[in-house]
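Taking the form predicted alone, here's one chain by itself in structure tokens.
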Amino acid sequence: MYSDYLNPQESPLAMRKKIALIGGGNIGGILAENAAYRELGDVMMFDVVEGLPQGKTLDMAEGAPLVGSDASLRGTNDYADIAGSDVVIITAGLARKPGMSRDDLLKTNLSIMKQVAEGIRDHAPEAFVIVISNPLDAMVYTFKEVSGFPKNRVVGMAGILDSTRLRSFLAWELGVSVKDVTALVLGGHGDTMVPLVRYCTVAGVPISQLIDAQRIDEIVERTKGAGGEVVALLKTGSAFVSPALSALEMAEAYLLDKKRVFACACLCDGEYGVDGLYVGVPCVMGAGGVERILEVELNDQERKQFDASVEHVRTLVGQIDL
């Protein structure tokens, strides 16, 4: 059968990276095909819906040959075949509905993401772990807490996102190419994100020099609504491409040790006057996980916006009981 013939163990590729997606839905089947496609690792798609995982792989694996991927695709509804995983991505949880705000999620995927954490917790205990399930910020932190995994082996996708769709707003407003755009958003991944508009360039050059200052501002609001524009469009589910692009980007930094430097939801240490909690910080990502969080200079409006979205973190974490 199918899934016997692409058995890890079994497999001539079993040398190749596994990478594991713990959710079969919108986010979880764009990152299985992207991340089999590119041929980042092997993937092990979980969810507990019988026939899902195993269906949506097997259609992408019968189109692997098309684009040349040798990667292989397999559903599993059982923990214990994500054993030996080098990355888990975590998408499960519900999604948000038009009127909703990200931390409505709190008590239903708070359930979700702590039966996620043993698993992953019991079945790869090694593996460098990334949440993507909302409310982000409280979500990876009970990840954190229930796994009991080290500070360096477990970050939120979030400030990756929020960055990379103020980009495109300001690509298209000024008419230039997106990868000439560069942008910087801290904080929790909500509507207290924290867009760092001095730090925005364009080639170089500050966006101040660009567009003027009202129409920043209308860019910066749009992007910190970003999220609950899509989910207002869709009505019937919420953004899919852009989350899962977003975490291949950091699976990618830490399977090929790229050192790159993104936007995420780390453990801060002290960093930036936070303790104890996840929130969006630059950081260093590479084969040790979060290397680093580099620590950049806030002026004193920014510093107030971004201690006002950690205070806001900070309550709803207060409402998680484990």
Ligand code: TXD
The other form holds:
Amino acid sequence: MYSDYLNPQESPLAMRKKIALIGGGNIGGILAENAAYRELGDVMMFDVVEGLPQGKTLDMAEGAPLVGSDASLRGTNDYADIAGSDVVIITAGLARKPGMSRDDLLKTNLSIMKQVAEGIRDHAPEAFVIVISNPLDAMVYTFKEVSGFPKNRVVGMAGILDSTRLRSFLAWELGVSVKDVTALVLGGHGDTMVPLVRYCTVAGVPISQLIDAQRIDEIVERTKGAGGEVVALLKTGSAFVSPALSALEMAEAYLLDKKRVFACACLCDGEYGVDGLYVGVPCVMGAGGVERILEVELNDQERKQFDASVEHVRTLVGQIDL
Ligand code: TXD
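Return one more block: the form predicted together with this ligand, after the form predicted alone shown previously.
Below: every chain and molecule of the assembly, starting with the one above.
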């Protein structure tokens, strides 16, 4: 029985942080592997499928000597095992199939998120929670409402992924290092997302000086459709490596108090003229979780696109019956 398996590092004296992963599927597996192998913290993977989290984490734990990691990796079907988690990352829920929008997942994933929120509220009430499940803006809102956690400890992973995708496309276009490209994508995590081209740079140089306007528009459209592009190719699910790596940047910023600036789905209470909704905005992330939201200047066109994106989120959230 798995419960007989005792990971020697699973000691009450372990000084590592504890990272719980709710959902042990495609993204959950990448999260577990990278979090443990980077020794970001000890990993506890939860899933409703018997054996899935136990088997995945046992396999990873057995490979640990090859990467020199001493972080523990455990799987469970019991929420009690996430007790004491510093960070909880939620991927529980269905993923898209070709032809589906993120919004099509609302009904099914809403009932899952309610269950997950209760489990985390009851067993890891002090954790910093990163929601990944789609439709993201509605799922993170649901978690906040059901759990009652403070807004600085509930955040959605989306804009950082969309911004990262835009960074990649720009770097490939210009033949430059991805390290030197910065990009910012705000708004809802869907077709109405708002890539802020004016704030995209290569080593501080605005991309408008380096790429013609028509090509920039094409790259912006690819960014908006990037998730769907992967779904169409995979046919059996959605992107899972880049989302996992994006969420780990957020978890690391919290655990190591890095004061990173990311576009994340944060609860806006008046910022950007938005009240009581989670939408993608730039925030400072550190030991205080979402420590503050940065309000950047938007021109008329950007403001119009942002407001339209917010309205889409508001309509989606309006369908939630808690
Ligand atoms: O940028 C973003 N936020 C998006 C999010 C990027 C990519 C994927 N996005 C969404 O993440 C996707 O649309 C899904 O809603 C989630 C998870 O995607 P993943 O690809 O990891 O899905 P899988 O492989 O189907 O894994 C989901 C796991 C699976 O193992 C189920 O058994 C489990 O969730 N599951 C549950 N775990 C806990 N509790 C409950 N109730 C539950 N139901 C299913």
